[in-house]
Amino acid sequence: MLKIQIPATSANLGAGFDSLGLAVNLYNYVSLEQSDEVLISSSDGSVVPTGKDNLIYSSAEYLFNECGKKLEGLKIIQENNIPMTRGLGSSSACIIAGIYGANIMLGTPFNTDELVNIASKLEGHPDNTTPALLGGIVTAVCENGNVYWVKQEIYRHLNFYAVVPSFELSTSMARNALPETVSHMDARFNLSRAALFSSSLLQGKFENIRVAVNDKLHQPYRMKLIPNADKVFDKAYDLGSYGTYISGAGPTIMSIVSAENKLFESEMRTFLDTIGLSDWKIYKLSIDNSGARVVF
C-alpha cells in the first residue's frame, strides 16, 4: 500500500490573493491501494465520504481517465490532521493525495508541471495545491489552463502560528462575500504589497512584512465573517507578530513570528481563553520545503 504525506498550506499571505501560498509542517497521511471496489475509511475517526465522490478518489480517477485507464476501485485510508474547512488547504491536500498517488500507480506518466496544472484545474486556483505538491513558498499564476509558478525554499528562523476558530467557513461563502469589482487604487495597493512579501521574507527583512500582508481585495470583507478576528489581529501584533493575515479563505488567522519569541503561543492562549474563545486552537508550525512525498 502506498502511503503519502501531504502538507497543510496557507494561501494569499495577505495581499497575494489567489497567487501566493506556502506549505507548513502539519500533515495529512493517505494510504492508497488499487482494488476491485471502493473502500474508503479514516484512521482518525473523522467522517469522510466513502463513495466515488470522495475528493481523493475522484482526483485519482481523473488522472486515470487522462491516461485512458479505467479505475475499478481503490482502498483509501485517510489520516486527517489538517482541520477541514478552516483555510489550511484540506481540500487541496486531498486533491494532491489523489493525483500524486495515481501518478505513481500509473508509472509516473505526468511530470511536475502537468501535475501542477491538473491540481489547479481540479481545485479552481493554484495557490493551495501548488505548495501542497511542491512545498516551500510558491508564487503561481494560471493563464489559459497553464500554471506559471516559482517555488522558493525558506530556512529562516520563523514560526507560523495558526489560530484556528471552532467553526467552519466554506470557501464558497468566503468568496461570495467579495465585491464583483475593485478600484484601481486598491488593485495598485495589493500589487505593491504582494511583490514586497516574498522578497522580504526570503531576505530576512521582517520589518516589511506587516506592511506586505496588508490587503484591500479580500481580508476587509472576510473579517466580517470571523467574529473577534480584529481582536486576535491586534493581540498578535502586541505579542510581536511580524505579520498576521487570514489564511486562505479563513477562518484561520496566521501569524509569522520569530522563533526566538517564546511567549507568543502561551500569551495568545491566555488571551483567547480570557475573551471566551477557549475552543479555538493554536498550532505552532514551520515551513515545509518538501511538499507531497511517499513515506514508509
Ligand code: HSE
Given for the second form:
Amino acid sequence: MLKIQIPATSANLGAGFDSLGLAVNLYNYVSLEQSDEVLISSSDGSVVPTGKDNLIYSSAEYLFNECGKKLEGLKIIQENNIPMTRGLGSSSACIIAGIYGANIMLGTPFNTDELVNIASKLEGHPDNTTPALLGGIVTAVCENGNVYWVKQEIYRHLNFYAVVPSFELSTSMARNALPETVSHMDARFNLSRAALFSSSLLQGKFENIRVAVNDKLHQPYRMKLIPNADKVFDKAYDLGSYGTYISGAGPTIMSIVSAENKLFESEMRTFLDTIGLSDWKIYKLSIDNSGARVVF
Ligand code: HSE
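For comparison with the form predicted on its own, please write out the form predicted in complex with the ligand.
Full complex below, order starting with the chain above.
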C-alpha cells in the first residue's frame, strides 16, 4: 500500500485570515491502494466515515474524475493523530492525502501548482491545504480559482505550543460568527499586521510577533466561542510567548515560544489544571518544512 504522511497545519496566524498558514510536526498517516470496493478503516480506534463521503475518498475520486477516470474503490487505512475539528487542519490533511495519493496512483498527471489549486477548491480556502501539501510557512492568495503562493522554510529555534480544548468547534460555526462587512480601519489594522508576520518570523524579529498576531477580522468574534481563551492568552504572554493566536477557526490556541523557554509547557499545564481545564491538552510542536510525503 502507498503510505502518506501529512502534517497538521495552523492557519491565519492571527491577522492573515484565510491567507497565512504553517505546517507542524504532528502527522496523520494514510495508507491507500486501489480496490474493487470501498474499504475504509482507522488503525487508531478513531471513528471515520466508511463510505464514499469519506473526505480522503471523495478527494481522491475528484482527482480521478478530473482525469476522466472512474474510481471503482479504494482501500484506505487512516491513522489519525491530528485532533479533529480543533483548528489544526485535520480536514485539510484528508484532502491532501486523497489528492496526493490519487495523483501518484494516476502517474502524477498534476503538478504542484495544480494540486495546490485543487486542494484549495475542495477546502474553500488555501491557508491550511497549501502548507499541508508543501510544509513550511505559506502565504497563499486565491484569485479566479488560482492560488498564488509562497512557501518559506523556517529554521528558527521555536516551539509552537498548541493548547487544545476538550470541545470541538466546527469551521462553519466559527465562520458564521464573523460579520459580513468590516470597517476600513479594521481592514488596515489587519493587512499591515499580516504583512509583518512572515518576514518577522523569518528574520528572527520576534519582538514584532505579538503585534503581528493581533487581528480585528475573526479572533474577537471567535474568542466568545472559546470559554477561558482569554485566560490562556494572558497566561501564555506571562510565560513569555512571542505571539499567541487562535489556530485556524479554533478552538485551539497556539503560542509561538522560544525553544530556550523550558518552563512554558509545565507552567501552562499547571495553570490549566488550576482553572479546571485538566481535559485540555498541550502539544509541543515545531515547524515541518517538508509537507506531505510518501513514507515506508
Ligand atoms: N482560515 C480559515 C478560517 C481556517 O479561519 O475559517 C479554518 O479552516
